[in-house]
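Only one chain comes next, encoded as structure tokens, the form predicted alone.
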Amino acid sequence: MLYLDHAATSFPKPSTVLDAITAWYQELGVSADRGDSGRCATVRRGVQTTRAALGALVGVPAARIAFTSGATEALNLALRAVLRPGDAVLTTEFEHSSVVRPLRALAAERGVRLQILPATAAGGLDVGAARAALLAQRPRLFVFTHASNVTGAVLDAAALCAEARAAGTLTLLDASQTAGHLPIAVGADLVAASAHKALLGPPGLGFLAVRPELDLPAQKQGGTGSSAALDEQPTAWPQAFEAGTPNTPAILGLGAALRWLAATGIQERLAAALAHTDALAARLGADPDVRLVLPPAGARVPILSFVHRRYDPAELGAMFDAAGVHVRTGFHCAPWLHRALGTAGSGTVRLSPGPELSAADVQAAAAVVVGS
């Protein structure tokens, strides 16, 4: 089976990730902050190491990294902690449902006012248009994705964060598609991401990073393993945002993934995956029945979406599956962008290769469509 769905979940995981997860189940079995035994101390060191590595990626102290069940929870917690009744929010057409749906809910619940920046005709985001909207509206928050999970277009996050900062607006960056591919220390006030994509960690884990100067109220309450007998949620980070038993094996697996990535080379992996993306685009683009949905020139992540004149994306998905190629079809949880692209009816076929593909793999995948 050829696997071309890394934008959803990277696969397979490095063996060291599996080893770290298995070691917890077979040898440790405890949480970091639920006791003072030697096992707890071992797990505590592993969790702290993972937290510190993520802090280095984002550019915040380790204590300002809160582990969550995924990017979805991280984004929900951040939006609900930051936004007050009647606040204005700036966002973009590129957003994932993990941003779109919480914002729609907060608009209904708290009267939050949304302004959505459109994609340009070329498929990017105009920094000048963002600047104008920020200065005109002075919103409480600018929330945006670092890269589109439909086209692979990378937004100029550093420039957008700088414009927001100049306007006195907080920024929340969804780095789910770029963490593990690109630098994510871009000056955002809050960063959310998942572990299971290019970071090569297991599913069921994400994180929320918040700059030290920003105080946020906790959005869920529960046990944290605190040494004090408190009947109120702790306010200190990261415990304030980590109520409940943590997904410790996943945290240790992510730590192993981060070490593996550091030793292997993130830039080299991205370059290889982009080369495979280009090769797929060249092969598929030669078919006159295929319309590629491409990002503008510039930074991008290894994602290629397309539609076919004669086949629905779901039909193409069945064809790929029958040929032993795993792809993603449909809307990719990006409702606003599909409306802008004119693909809101059936969505697209999305290919997101990893670096391990061979030239023969690329040919085999393209052959499912080309000439069919």
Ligand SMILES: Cc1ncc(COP(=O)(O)O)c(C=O)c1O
Second form
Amino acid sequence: MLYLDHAATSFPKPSTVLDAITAWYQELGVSADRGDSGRCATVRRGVQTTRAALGALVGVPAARIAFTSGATEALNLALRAVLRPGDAVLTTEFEHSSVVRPLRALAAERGVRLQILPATAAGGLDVGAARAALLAQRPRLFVFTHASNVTGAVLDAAALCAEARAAGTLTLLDASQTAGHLPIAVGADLVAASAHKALLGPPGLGFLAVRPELDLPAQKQGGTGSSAALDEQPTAWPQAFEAGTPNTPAILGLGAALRWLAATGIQERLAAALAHTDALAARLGADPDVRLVLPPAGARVPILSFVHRRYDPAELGAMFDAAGVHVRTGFHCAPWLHRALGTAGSGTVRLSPGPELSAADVQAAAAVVVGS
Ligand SMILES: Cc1ncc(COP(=O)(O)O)c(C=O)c1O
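Moving from the form predicted alone, what structure would you give for the form predicted together with the ligand?
Below is the whole assembly, all chains and molecules, this chain first.
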């Protein structure tokens, strides 16, 4: 099988990730903060190593990293912790359902007022338009994705965070599509991301990073293994935002993935995956029936969306599947962007290669469509 769906979940994972997960199941089996044994101490060190590596990635102290079940949970917790009744919130047309849906729910529950910045005609986000909206509204929060999971367009997160700070607005960066590809320490107050995409960790894990000066109310209450005689959730991080037994094997697996990435070189991996994306674009773009849905020139992540004049994305998905190529079709959980892209009818076909593809693989994938 040819796997072209790394934007959803990277596959395969480095064998060291599987080793770390298996070692937990076979040899450890305990949580970091649920006992005083030597095993707990071993696990505690492993979890702390992963936390510290993520802290270094985001630019916050390790203690300000809370593990979550994924970016979705991290985004929900952050939005609920920050937004108060009647607050204004600025966001963008590029957002994933994991931002869109909690925002819609908070609009209904708390009267939060949304302003959505549109994509430009070229498929980017205009920093000047963001500045104008920030200064006009002075919203409580600006939440935005670092990269579109439909086109691969990378937003200028550092500039957007700087504009927000100048307007006195907090920023929440959804780094799910960039963590593991690009630097994500861009000055956001809060950062949410998944472990299972370009960070090469397992699914069912993500994290929320919060700047130390920001005091936020806990959104979930439960056991933390600390202050256990107290009825109230501890306010110290990371316990404030981590209630219940954590996904320890996934955290140890992510730690192994981060070490593997540091040793292998993130930039080389991204460059290889982008080269495959370009090769696919060149082959598919030569077919007059294909319309590529490209990001603007500039930074991007390895994603190629397209539509076809005669087949809708679902039909193309079936053709890819029959040829043994795993791709994604439809709206990619980004409900707002497709109007701007002219793909609101049935979305796009999305190819998101990893670095390990061969030239023959690129030919084989493109051959499913070209000339059909
Ligand atoms: C931009 C973006 N945000 C959030 C998510 C949700 O991530 P998770 O599956 O870890 O909850 C995704 C995953 O597809 C995504 O692409």
